[in-house]
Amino acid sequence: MPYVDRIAEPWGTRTPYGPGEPWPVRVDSFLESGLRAQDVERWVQSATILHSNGDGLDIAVKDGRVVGVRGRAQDRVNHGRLGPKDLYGWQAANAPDRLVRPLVRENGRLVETDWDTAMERVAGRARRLLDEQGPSAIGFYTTGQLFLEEYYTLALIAHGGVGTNHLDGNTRLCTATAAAALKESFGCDGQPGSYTDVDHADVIALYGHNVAETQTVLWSRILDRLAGPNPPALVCVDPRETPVSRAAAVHLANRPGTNVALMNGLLHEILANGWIDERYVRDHVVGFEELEKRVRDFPVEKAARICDVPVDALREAARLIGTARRLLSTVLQGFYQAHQATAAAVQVNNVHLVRGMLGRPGCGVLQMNGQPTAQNTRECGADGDLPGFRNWSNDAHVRDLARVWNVDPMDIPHYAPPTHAMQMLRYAEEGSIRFLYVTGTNPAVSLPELVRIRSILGQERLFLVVQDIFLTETAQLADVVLPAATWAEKTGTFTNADRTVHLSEKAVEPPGEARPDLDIFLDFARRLDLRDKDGAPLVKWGDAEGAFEAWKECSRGRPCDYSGLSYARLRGSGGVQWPCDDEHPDGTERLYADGRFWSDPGHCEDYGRDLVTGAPLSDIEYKALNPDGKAIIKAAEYVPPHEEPDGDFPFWLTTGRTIYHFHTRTKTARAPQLQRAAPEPWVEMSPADAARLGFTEGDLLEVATARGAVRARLRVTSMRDGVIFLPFHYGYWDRPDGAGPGESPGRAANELTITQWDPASKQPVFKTAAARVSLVTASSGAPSQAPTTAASRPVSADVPATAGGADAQAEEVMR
C-alpha cells in the first residue's frame, strides 16, 4: 500500500482530471501506530471538524477508543481525501488532560465538583440576574464547532426562553462577513456555488483566500485540475506569497486595507470593456447604474496606485475574470478581517452579477466559512440572527417563529439588531452583562487586544461559565467549567461551506463525566424551568434526533429548508446539500439557477445596511430599492484603514492561519505530528526589509503595536515589503502561566490587534495594524521553526524542510 508523509506533502498525491470530468477517488487513512485496517472493530460515519470543508470520513474504533480515521470514498465533498489536520487531529480526543469533571471556583481556585452543584450554581446565578436585572444581564458566546442540534437548542433557550438579544458565535471572527455579503447581494444567506464548480471552471479567482492552508482538500481538487488537461487559470489576491499565488496566472499582492480599491479597479475594467451580460443585468439585478457611476472614476491606474500593484497585472486579472466562460470566485479572511470587509466581499458578488455567472456548472461564488459548523451557527440563530434566516425586523417572520416555538412574539427580542460579540464584551466591560456563558471557544486568545479581553473576562462582577473539552486560557478565568464531549463522542449533523449536510454518529463514550453540549443545554433549560406560552416545557426534545426533527419544522419553507432530510436519509449518504424539500428531494447543488433570489421584501432575511456606516435600512427603504425581489448590486466607496503605518510603527501587521493548526491549538497542539510541524510562533518579513534592518532568519524579534508586544523568531519569506505576518494560533495554555503571558513576553498575535470591526458585518479587524519590529537576540544559526511547506516557505535554501517522520505516514489508495 502507498504511504505518504502528509506533513511533508500536505495535499498528497495528484490525481489529474479535466474539465467536466469526475474528480477521481483517493481514499486517505491514518491509524494509531501498530494498527492495521483489519484490527479496527468499527468504522463510524462522521465528517471533518478542523476546518470548514466538511469532508466525509469514518472514525476507527477499537477497545472503546478512537484509533484513526479514513476518508469516505462516496462523499461528494472530498471523494475520500483528508487533510493533515483530519488525519492527525483526532488524537486530541484521547489526550490525558481532557476535562472529565465539572469545576467551580472556590477561594480563587477552580476545584472539582459534581454536575448538580455546578449546574445549580450556573442556573442559580442566571435566575437571580433574570429576577433582578432582566434578560439583558445575560449573554451567550458560542462557537462554530458544535452540531446543528446544539445551536438550535441554544438559540431557543437564549431567544425564546431567557429572552436576551446577547447571543453570538465566534463565527463573528471568521464568517460574519460571508453572511453579511450574501444578505446584501441576494437578500439572504446561503452559498450560491458548489465545490463541484472547481470541476468546470476555466478561471478561479481567490480573494484573500489561502485555500491551500485553510481547506487543504479543496486545494487538492484545484491542484488536480491544474495537473490535468485544459486547466483553469487562477487569480490570487493576497499580500503574501502562498501556494495559491505560486500556482496563479496573476498574483495581486495588494497593500493591506485596499481590497475595495482593487475591486473597484477590476470592475471598472470589466465594465469599460463591455464584459457584462446585459440581459442578465436587465432581468435579474437592481443597482447597476450606481455601480457604473461609482467605478467610472476608478480606472485601473488609480486602483493600481492605491493598492501598489503593477497596473498590467491588474488589467490582466480583469481580462481573465471578464472573459471567463465559467468563473468561480472564493473569498475568505484576507477580505473578511479587514476594515471594509463587507464592502469588498460584495464587490466579488457584483462581478458575478454583472457577468451573469451564477447557477451554472463552473459559475459560482463561495463566500467561504472558517469553521466546520459555522454555517449552522448562522442557520440556527446561534449568531444572534433569527433561526431559518428569518428577518428580525419583519414582524411576520417573528410571529412565524413564535408559532414554531409556541411563545408570545414579544418574548423574542427583536427591538434591535442582535448584539454582536464585540459589543457584548463592551457591555460586560461596562457592567450591564453580568453572566456570560461561553461554549467551545477561547476568547482569551482569539479576540483582539488581549490585555483588555483578559481584564473583562477576569472581572469579579462577571459570572463566567465555560463549557469546553480542555482547560483553555478562557476556562482558567471562569467561575464554573463544564466538561463537554467532543465530536466523536456525540451524535449530530453539520453543514459545510457549500451547504452539504453530514451526519456524525457517536463512536465512543466521552471521558469521565463529560457530557454532550446538547445534554448540558437541556439540563440548563430544565433548571431554569423555561416554559412555552401554554406552560409546557419550552424545549420539547430530549436527544439529538428530536432536536433535528424540530429544526426541520423550523426551517420548512425557508431558504435553508431541511424538511426533506432525516437521520435515516443521511445515514450512509455522501452528504446532501440544502435546500432539501418536497420540490428538491435530492438537495440542491447550486442556488439561483433560474435567476430568482430570496430577496423579495416579504421573504428576505435582511433589508441590508449602509456599507460605510453599517446603519440598517428600513423595510420602506428596501422596498423602494428592490420591490421585485431581484439581486442587488451595491457599489462601495474606498475608505483607507483607520490605523496606518507611521514613523513609530512603520510596518503593516497581518495575522492568519497556518496549515497545521486550528484556532487556538487546543486540539491540534495535542496531535504530535501537527505540533512538531509548527511548534512555536514566528514572524514573517520580506528579504528586503530584513536586509535593511540587519535581521537574519531565526533572529528573535519583538513585534509591538500601540496595544502590546510579542516575541517570535524571524522567518524570511517572499512577503511583500512593508508587511509582517504572525500566525494567530499561539496562546499560553501550554506555558507556565497558563491563562496569559504573566511575567513572560507575550506570544499571542492578538496582544497586538486592534479593537475595531467592519461596520456592516461587525467582524473584527485582524488584517491591518501598524507595528514596529526590533531585535531581541540574534540567531545562533538555527532557523525559525515555521513550516517550510506553505506560505511560510523560507527564501533561504539552508532551512531544513518540514517533515513528519515515521509516525506521519498516511495511507493513500487510488480507486
Contents of the next structure:
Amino acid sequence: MPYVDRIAEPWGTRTPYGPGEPWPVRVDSFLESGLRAQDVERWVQSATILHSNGDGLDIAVKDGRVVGVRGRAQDRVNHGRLGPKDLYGWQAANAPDRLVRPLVRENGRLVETDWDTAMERVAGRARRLLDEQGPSAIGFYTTGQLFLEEYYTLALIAHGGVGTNHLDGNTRLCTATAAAALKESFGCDGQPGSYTDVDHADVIALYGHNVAETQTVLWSRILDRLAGPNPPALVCVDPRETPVSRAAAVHLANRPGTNVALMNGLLHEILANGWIDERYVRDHVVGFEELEKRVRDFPVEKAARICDVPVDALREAARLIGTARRLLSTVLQGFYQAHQATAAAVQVNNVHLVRGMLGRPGCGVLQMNGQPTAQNTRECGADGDLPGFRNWSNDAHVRDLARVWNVDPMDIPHYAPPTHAMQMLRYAEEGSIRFLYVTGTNPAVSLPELVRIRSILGQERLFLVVQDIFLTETAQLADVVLPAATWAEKTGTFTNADRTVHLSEKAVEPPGEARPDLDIFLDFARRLDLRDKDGAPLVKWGDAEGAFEAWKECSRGRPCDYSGLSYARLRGSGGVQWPCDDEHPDGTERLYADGRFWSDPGHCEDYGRDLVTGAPLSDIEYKALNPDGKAIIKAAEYVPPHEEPDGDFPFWLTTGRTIYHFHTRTKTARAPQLQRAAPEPWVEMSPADAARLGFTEGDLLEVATARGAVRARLRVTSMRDGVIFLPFHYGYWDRPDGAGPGESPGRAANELTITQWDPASKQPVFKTAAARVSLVTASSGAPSQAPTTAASRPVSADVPATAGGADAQAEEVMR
Amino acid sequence: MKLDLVIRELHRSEGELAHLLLRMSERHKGDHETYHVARDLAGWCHDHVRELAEAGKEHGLDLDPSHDVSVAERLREKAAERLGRRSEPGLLLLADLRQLYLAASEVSLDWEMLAQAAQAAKQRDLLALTQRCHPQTLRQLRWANARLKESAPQALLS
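Since we've got the form predicted on its own here, give me the form predicted in complex with its partner chain too.
Below is the entire complex, every chain and molecule, led by the chain shown above.
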C-alpha cells in the first residue's frame, strides 16, 4: 500500500485525465497510529467539514471512538480523495479539553452547572427581555458549520417564534457576497455550476480564489487535468503568488481594492473584440446596454494603470476568457472580502452572461463558500433571509412561509432586510440588542477590529450565550456556555458549494453532557413555549430526520427543492445535487441549462440592490428592469477604496488562510500534524520590500494599523510589492491570557482590520487596510515557521521544507 | 432665458447636500456603513458642483468649481450640535436621514426642471449633464430612504 506524507504533499499523487474523461478514483485514508483497516469496527457515512468542498468520507469507529477517516470512492465530489485537514483534523473531537458540562457566570467567573439551570437562565433572560422590550432586544449569531436541520430549526425559532429580524451567520464573513452576487445576476441564490465543469473546461479563471489552500481536493482535480492531455489554461487574479498562480497561463497580481477596475477592463476588451454570444444576450439577458456604456470608457490601458498590472497580461487574460469554448470561473475571498465585493463578483457573472457560457458542461460559474454548511445557512434562512429563497419584500412569499409554519404573516419580521452580523454588533454596542445567542463561531477572533468586538461582547448589559465544543475566546466572555456535540456525534445533512447534499450520520456518543445543537434549540423553544397560530407547539419535530422532513416541505417548489430527497435516499449515495424533486429524482447537475432563470418579479428572491449604496430596489423598479424573468447584467463603476496606504501606513494589509488551519484553529490546532505544520502566525512580504527595509526571513516584526498592532515573524515570499499578508487563524485560547492579548503583544490579524463592509452584501472588508511594519528583533538565523508548501513558500532555499513526519503517513489507493 | 437661475440654484443646493452628507458621515462615525457610504455619495455632489460650474460659464455665471463650506458655517453647526442634539444615536440617525432625504429631493426637483428646460431649449450639452448627474441624485435619495426604513424599527422600538 502506498503511503504519502500528506502534510508535505497536501494534494497527494497525480491521476491525470483528459477533457470529458471520468476523473480517476484515488481513495485516501488515515487511521490512528497502529490501526489497520481490518481493525475498524464500523464505517459511518459522512462528508468533510473543515472547508466548503463537501468531500464524501466514512468515519472509522472502534471501541466507541472515532479512530480515522477514509474517502468515499463513489462520491461525485472527491472520487475518494481527502485533504490534509480531513485526514488529520478529526482528532480534535477526541481532545481532552472538550466542553462537557454547561457553564454559567457567577461572581464574574464561569462555573459548571447542570443543563436545567443553564437553559433556564438563557430562556428566562430571553423571556424577560421579550416582555420588557420585545423581539428587537434579541439577536442570534450562528455559523457555517452546523447542519441543515439545525439552521432550519433556528430560523423558525428566531423568525417565526421570537419574531426578531436579528439573525445571521458567520457566513456573512465568507459567503454573503456569493449569495448577493447570484441574487443580483440571476434573481435568486443558487450555484449555477458544478465541480464537474473542471472535467470539461478549456479555460478556468480563478478570481481571488486560492483553491489550492481553500479546497484542496478541487485543486487536485484541476492538477489532474493539468497533468493530462489537452489541459485547460488557468487565469489567476491574486496579489500573492500561490500554487494557482504558479500553474496559471496568466497571473494578474492587481493592486488591492481594484477588482472592479480589473473586471471592467476585461469586459471592455471582451466587448470591444466582439467575443459575445449575441443571441444569448438578446434572448436571455437584460442590462447589456448599461454594461456597454459603462465599460466603453474603460479601456484595458486605464484598467492596467489603476490595477498596476502589465497591460499585455490583462489583454492576454481577456483573450483567453473571451475565446474560451468552455469557460469555468470561480470566485472567493479575494473578491468577497475586498473593496466593492458584490460589484466585482457580479462582473464575473456578467462575463458568463455576455459569453452565453452557462448550464453546459465546462461552462459554469462557481461563486464559492468558505465553510462546509454555509450553503445551508442561506437556504434555511439562518443568514436572516427567509427560508427556501423566499423574498422578504414580496408579501405573497411571506404569506406562503406563514402557511408552512402555521403562523400569522405579521409574526414573521419582513419590514426591512434582515439585520446583518455587523449591524447586530452595532446594535449591541448602542445597547438596543441585549441578548446575543452565538452558536459554533468565535467572533472575538474572526470579526474585524477586535478591540471593539471584545468591548462589545464584554459589556455587562449584554447577555451573551455561547454554544460551542471548546472554550473559545468568545465563550470566555459569555454569561452562559452550552457544550455542543460536533460532527460524528450527531446526525444531519449538509450541502456544499456545488449544491451536493450529503448525509452525515452519528458515529459515536458526544463526550460528557454535550448535546447536539438541534436538541439545545428544541429545548430553548420548549422553554420559551413558542406556539403556532392554533396554539400548538411551533416546532413540530423532535429529531434530525423530522426536521429534514419539515424542511423538504418548506423547500417544495422552491429553487432549492429537497422534496425528492430523504435520509434513506442519501444513505449509501455519492451525494445528490439539488433541486431534487419528482421531475429530477437524481438531482440537477447545472442550473439554468435552458437559459431560464428564477428571476420573474413574482418568483425572484431579491429585487437587487444598488451596488455602491446598497439601497434595495423596490418591486416597481425591478419589474421595470426585468419584466420577463431574464438574467440581469449589472454594470458597476469603480470607486477607490476607503482606506489607502499613506505616509504613516505605507503597506496594503491583506489577511487570509493557510492550507493547514480552519477558522480560529479550535479544531485544527488540536490535531498535532496540522498544528506542527503551521504552529504560529507569520507575516509575508516581498523580497524587494524586505531588502529596502533591511529585514530578513525570520525577523520578528510588528505590524500596525490605526486599530492596533500584532507581532509575527517574517516570511519573504514572491508576492506583490507594497502588500503584506497575515493569516487570520491565530487567536489567544492557547496562550496563557486566553480571551485576548492581555498585556502581551497581539497576534490575531483582526486586531488590525477595518470595520467596514460591502454595502450590498454586508460582507466585512478583510483585504484592504493600510499598515506599517517595524522591526522588533532580528532573527538569529532561524526562519519563520510558515508552511513552505503553498502560498507562503519562501524565496530563500535555506528554509527547511514543511513535512509531517512519521505520524502523518496517509494511505492512497488508486483504482 | 432663465436657465442661469436654475444652474445657480443647483450649484448651491448640490454644495449643501455635499455638506449634509459629510456632516452626517462625521456625526455617525460609529455607524460604519453610514460613515463610508455618505462620504462616497458626497463625492458625487462634488463632481456635480464642478460640472455645474463649468456649464455655468456658458450662461454668464462664475461659480466656484470646488464647493467649500465656510468656517463660520462650520462653527454654527458645532454650536447647534452641542445645544440641541442629545438624543440617542439611533434617533439622531433617523433625524439626519430624514433631513438628507428632503434635501436630496429638492436637488432632484431642480435637476428635473433643468432637464426639461434644456430639452425645450435644445441645449444638448446641458441635457447630457442632467442625464449624467440626476440619476446619481436619485440613488442618493433612495439610499436615504432605504437607510431610514432599515433603521426606524430598531431606533423606535427599543
